[in-house]
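Below, in structure tokens: the form predicted alone, a single chain.
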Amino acid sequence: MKKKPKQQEYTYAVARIRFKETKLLSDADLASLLAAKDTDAVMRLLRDKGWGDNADHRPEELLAIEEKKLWDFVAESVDDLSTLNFLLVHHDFHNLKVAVKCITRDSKPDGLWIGNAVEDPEKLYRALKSREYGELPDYLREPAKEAMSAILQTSDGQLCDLIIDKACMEYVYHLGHEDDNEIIRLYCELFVASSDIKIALRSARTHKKLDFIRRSMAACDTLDVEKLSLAAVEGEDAVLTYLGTTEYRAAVDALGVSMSAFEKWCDDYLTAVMKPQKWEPFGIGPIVAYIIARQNELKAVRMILSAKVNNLSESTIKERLRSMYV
């Protein structure tokens, strides 16, 4: 098990939030930004509330100022970055996807990866080019191998997504289990419910074997994935009761709207149970909430930005807005 830092090494980066939350958009903010006229107000909008960096950017170049903006201030506060890598990881795994498929494809990644991973995307694709397993690290190496022996055999893409998404969430299960602290824990243990509930829900739509499902799903400490698996076989109205029975029932209205209701259900339940770290003076918490409140901002405006570019009605995309941190 990995050394915990003590709660009073993260006072310093607490410190430096504490400040940083007071920049964090709002409700209002939200609703502003929302009611503008067009893309170009809501980007005068942003940039008056300090977005970007004092030039014109297109919409997906503001948002990725924005996004180096929390990693790099992240980095600067945080000694040990490794502490934060279960926000992380989700990367790797998605990155290595890409390189499997690339490779066996004949095609380039050129654009296809996602930063802020753990590890090096390149190194990735170099040593798993290679077949030089060895040089990934410990969590990458056998979902590696096995994803790479699937879409040789198989050629099948289904199979290889199936067999690095289970490594992933076991990974963040085991990294949450692991860790002490219970905010982590909790955003892990989340991370792979929604994920099995999500798995659940399309393989009861699309009519998928129970061997498939139970193949797809990760074990977690609030569903029991046995029955969640047996409820998918049976369809969709089983999978949600299935739910009414635990901790997730309040979400089984969202669920019964669409998937997008549904993560939006989760981040706002994060979100709700972030919130008391606004008060706390140590620890990694505070950390924890500001990272996530700020990825949730960004989704927000990106959808905002979305709706603009596309003329969706602001009923539509009102529907979809987290509830922000602040």
Second form
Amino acid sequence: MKKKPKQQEYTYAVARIRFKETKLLSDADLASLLAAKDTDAVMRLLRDKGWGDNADHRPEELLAIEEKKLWDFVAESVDDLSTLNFLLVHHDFHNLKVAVKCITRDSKPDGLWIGNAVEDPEKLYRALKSREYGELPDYLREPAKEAMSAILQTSDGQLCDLIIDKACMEYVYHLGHEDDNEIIRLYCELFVASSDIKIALRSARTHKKLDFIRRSMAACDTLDVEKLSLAAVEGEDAVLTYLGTTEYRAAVDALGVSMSAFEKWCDDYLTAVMKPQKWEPFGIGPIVAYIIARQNELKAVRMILSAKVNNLSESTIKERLRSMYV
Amino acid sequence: MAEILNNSGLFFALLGAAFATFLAGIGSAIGVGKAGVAAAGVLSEQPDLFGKVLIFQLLPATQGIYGLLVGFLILSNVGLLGGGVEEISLLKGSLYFAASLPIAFAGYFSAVHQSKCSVAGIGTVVKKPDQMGKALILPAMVETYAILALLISILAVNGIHGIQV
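Requested next: the structure of the form predicted together with the partner chain (the form predicted alone having been shown above).
So here's everything in the complex, that chain up top.
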């Protein structure tokens, strides 16, 4: 059994995070970015806030630099990075989908990988190409075998996605329960529950069969997956009615608006739950909260930058912007 | 047998001195170490806060000094420092040992818990350097209990010195 690090072991990391939190963008900072005239003005404001590396970069490069800074900082401050695998494994499952599809379609995966995954995607690709499943980590081995055989037998890309997505949800749920930290458990639970809700709504809209819906969803603690599946077969209203009886009743309004409104609700909910971590002097909680806050910040800046590039109105973006951690 | 019992008084007195120094010292070492780790984390981001975080790191160090003080008093009372060792009865030796317990245990636990408070205080100072005074008062409150224990230990050691048992 894996020995869990003691709570005090994160004292150094949390102390560094206390300083880093003072550099996070606030709601007021986002409002200034949103009010900026164009992309150049946004980039200038971000550079003034310490973003980038003092050189001129394109927006996507700046975001990549900031993402790298985040994970470099985490790697420097946390001894055992595997504690944070629950935040990254979904990148591995994405990379697995890419590998399976590229191998079966004989195409190159260049540019399709997601970085910051637990496993090196190239290694994943080589192992899968040579069918050496033993080279894959345990949590990817079975989904890889199943997805490869499904796609080779049926050429059904959607079935391949379904197998891998479900394996991802089940593994994240498992990671949440493996750890006794409340914050990690909550993050993993919300990850699985929100995925189930999205599957239910999309399935209701596209009139999927019950068997397909059941195969797609993963069990979690806050939803009755069987009831949700049956509601999805009935239609969108039935899904919303069922959700009204669960602890996600506050999300029903957002779901009625759009899927992106629901995603915003999930991120805002997570931010609200994480906020008390700002006062926690020890433990993994403040580290997890900081990573999530930084990812939300990057998401918000990406949205603002693409809005400026595409000349979208301020109000369109404002309703999509997440609440900030500070 | 009676001779052995009479001589073992010195052993218990010495054990008391060792206990006070050893337990309170361990507590301080843990506390200073823990606060030091947090201070190092802050300094890696903001080196100009050195002076402020150093004060927080030193707060849990006092318990070790209190333990040392009580240890010195016991050693002095039994004559181990002056060179003229007194004959100490088993009962008197045991009393010295009992007198060392308040600072030994309260010193250990207060240092460990004060360090947690110091780490939290360091976090406060990083975010709001102007709140240094308030952030410092909170861990300093934990010190109260180490001081109370020190007081009892000193009074007891001095009291035992004067009694004939």
